[in-house]
Amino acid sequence: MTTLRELGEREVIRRLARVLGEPPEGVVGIGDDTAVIPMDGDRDGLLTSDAVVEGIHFLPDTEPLRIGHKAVGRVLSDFAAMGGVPAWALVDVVAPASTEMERLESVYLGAQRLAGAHGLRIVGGDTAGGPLLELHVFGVGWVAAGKAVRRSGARPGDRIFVTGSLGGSLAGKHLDFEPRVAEGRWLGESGFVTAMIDVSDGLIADLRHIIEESHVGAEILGETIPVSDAARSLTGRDSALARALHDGEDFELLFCVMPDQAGAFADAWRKRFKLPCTEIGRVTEERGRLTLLQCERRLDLDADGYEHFRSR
């Protein structure tokens, strides 16, 4: 018998895409960061559903405001993703029967407050005994019909902007990152985005997800890549650079846009954000290649970023 860990998460997720068939037509499933659904009228809705465990997204003492706020975060940056409007939200939660209430109760603070703050309204879930804290979150929300913006549309000559800065989460921003709700619905209206991810498992890794979906490849300036400070100040084998590549939860936002409106586009965007957007690369015919442009050098770039069953 083959295990999760002799597959990893991705080999797994499209065994059980095979598993369910093809979704009905109109609807886009398994493959983006939410599902889109067709609803009556001008819209289209949106589902989304994401899960934190004790010992792999959050350590046992760490502080229950924080777990609540990166429960909702992670699935408000899935709408943010899709260019879309968060709505309602269910949260489920597995607790061993010694947690202190005081402690749950805080828990669900954290995540009624960055819920409230982006109109993502919690209106109930489920509780389960279990031996570890967890938190798994259902959300719904809508983008204009035919509008959201999925990972399958670059097209070569694309440019490829991010937003923020990326590498070093473990100091911190995986528990407080802001999900870029309004920004990624701005992208998703402006016209100017053909392909959008948020950037969970690594650049690397999710701008690989952009390639394989869209059929297409993809090449990175290493000296464009906005490097947070936490990733320069962090000690160990990996560089800065590599941090910013590969080190997950940054929660910014991925995209490409059309090579004839990049100009506009910043413009637009510096006019709109403070947020910095920085312009890191374009999308290449070389299909399912990925390359990094580093001191007059090419490197082909293997999409390493974190892994469920493998990364452990």
The other form holds:
Protein chains: 2
Amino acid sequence: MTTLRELGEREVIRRLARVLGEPPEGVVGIGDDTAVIPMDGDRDGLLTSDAVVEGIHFLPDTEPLRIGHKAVGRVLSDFAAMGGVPAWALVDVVAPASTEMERLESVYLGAQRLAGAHGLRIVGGDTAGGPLLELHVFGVGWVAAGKAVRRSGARPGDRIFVTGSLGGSLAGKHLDFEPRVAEGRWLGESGFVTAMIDVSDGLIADLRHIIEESHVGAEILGETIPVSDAARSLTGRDSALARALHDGEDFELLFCVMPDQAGAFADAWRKRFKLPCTEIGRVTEERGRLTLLQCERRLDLDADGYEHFRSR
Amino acid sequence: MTTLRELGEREVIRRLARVLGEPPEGVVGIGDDTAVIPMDGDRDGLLTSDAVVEGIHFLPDTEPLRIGHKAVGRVLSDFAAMGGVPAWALVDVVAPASTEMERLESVYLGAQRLAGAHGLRIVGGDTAGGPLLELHVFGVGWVAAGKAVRRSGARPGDRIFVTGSLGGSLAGKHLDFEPRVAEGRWLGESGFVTAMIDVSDGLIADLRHIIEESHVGAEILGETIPVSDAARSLTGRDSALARALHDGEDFELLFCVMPDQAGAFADAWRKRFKLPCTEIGRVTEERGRLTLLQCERRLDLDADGYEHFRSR
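Okay, that was the form predicted on its own. Show me the form predicted in complex with another copy of the chain next.
The next block holds the full complex; its first chain is the one shown before.
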């Protein structure tokens, strides 16, 4: 017998996906930011769900508005990473019977405010008792048929970009982040982007998802990584750059652009958004290899973003 | 400050629904078996979610195949109660890191088998660590536009029917029930049915949902209630009839048929299904009043089906 802890989250998901079997033709199942399903007309449906659990994604004393914000924000960020448009959501809540109603109402208010700001309508859900507060948000969105931006479209030579700045989200951003919904939709519709993911596990871990799904490699330039003020101000054993590379839950967008369009893309982005967008490297042919160029040295990077179940 | 326990599940849901506000025109939100949303073309979308939590919906020693079966079965039963067709699902799992992978794979196998038997495709989900095993199943289905069978359509004079037999589900049916998907779809498409719900909280509690949403009353005939063998064989303080009236999780379909069509309906049902379907009473004009006719006495019934959060 093998426990979930011994396997780690990625292997657990791989084995559960094996039980479920291959999705039908034309359907994207497990392994991208959302599932993609055919719908009537000229749209594809996007389905995603995310859990936030007390003690893991927030703490017992986290302000309830921020808990609801984070729960909905994670789902919105998934839609953004597919270039999609949020539409409908259900919220399952698990809570101890001793929970104060006013606290739960504040959690929902935080969820509702962020959802409303991005056109996501919460239309139902379920409630159950349990030892810890949890929210499970299930979202339905859409994208023009065939236009979902997958993790698997990166090609050697593509330039790698990331929005915003990275690292140190534990100082607050992991609860208060603005999901890049408008940016993701624009990126999807612009035609510039070959592959995209949101930075939830950490820059390196999520870039690894892209290179694995795309069967390519990548090299990133250490000096170009947009290190956040939060990463710089946090003290501890990790350098600010290490935080930007490995910390999870920044919920920025990480994506690839064809090399001959990188300049036009950067110009178009600047005209459209104030949010910074930084070129941090390029896709290579060295399948599965992820390297950091830093001070004229080339370092091979392991994926060591956050993995559920496994101790760090 | 007020706790969830003090309020009980129905009031908790009512207050959370108030935070979320009214759904947009043409959308069914909280308060039916599924949400109903407009889609492209000639279909409406159905969205539902259900949680099963260790210690509440199953026990630590429940066979894992049955846990997965129950989790998916609840969602399928919701679609059935709307006259809908299941299509897509996501499964969020919460599990202790010490869970054996083989156990979790069996849970998923139970989920996958029942889903596959009813055309529901599981295409994704999320995983998280937590103290107890939980599954949250989110389902997407569809129904012909405007044809979802609501709880709110019952009219005075309608005859009340229920499928199968009731009570004693704790003896095993709550884990092994067959969701009435084909029956629910046929009922919806037949045009006979004015209102429908699945029996999850208990016959009386769920009939109360129908009369409240429909602004009517109902009377049921004690001698006609299809009491299950399980209800008769269980011993304890409750009579078999009381179990049939109040036990939850039978996942049968409870519905109303216009009086002048009741005979034609019963004939059509018998031609189509072997599953028994029993007329148990009628809808009245006495708004909010729910009575049981038994041995020439008329008893007023309170809703006392299962309520989460509240101690019984």
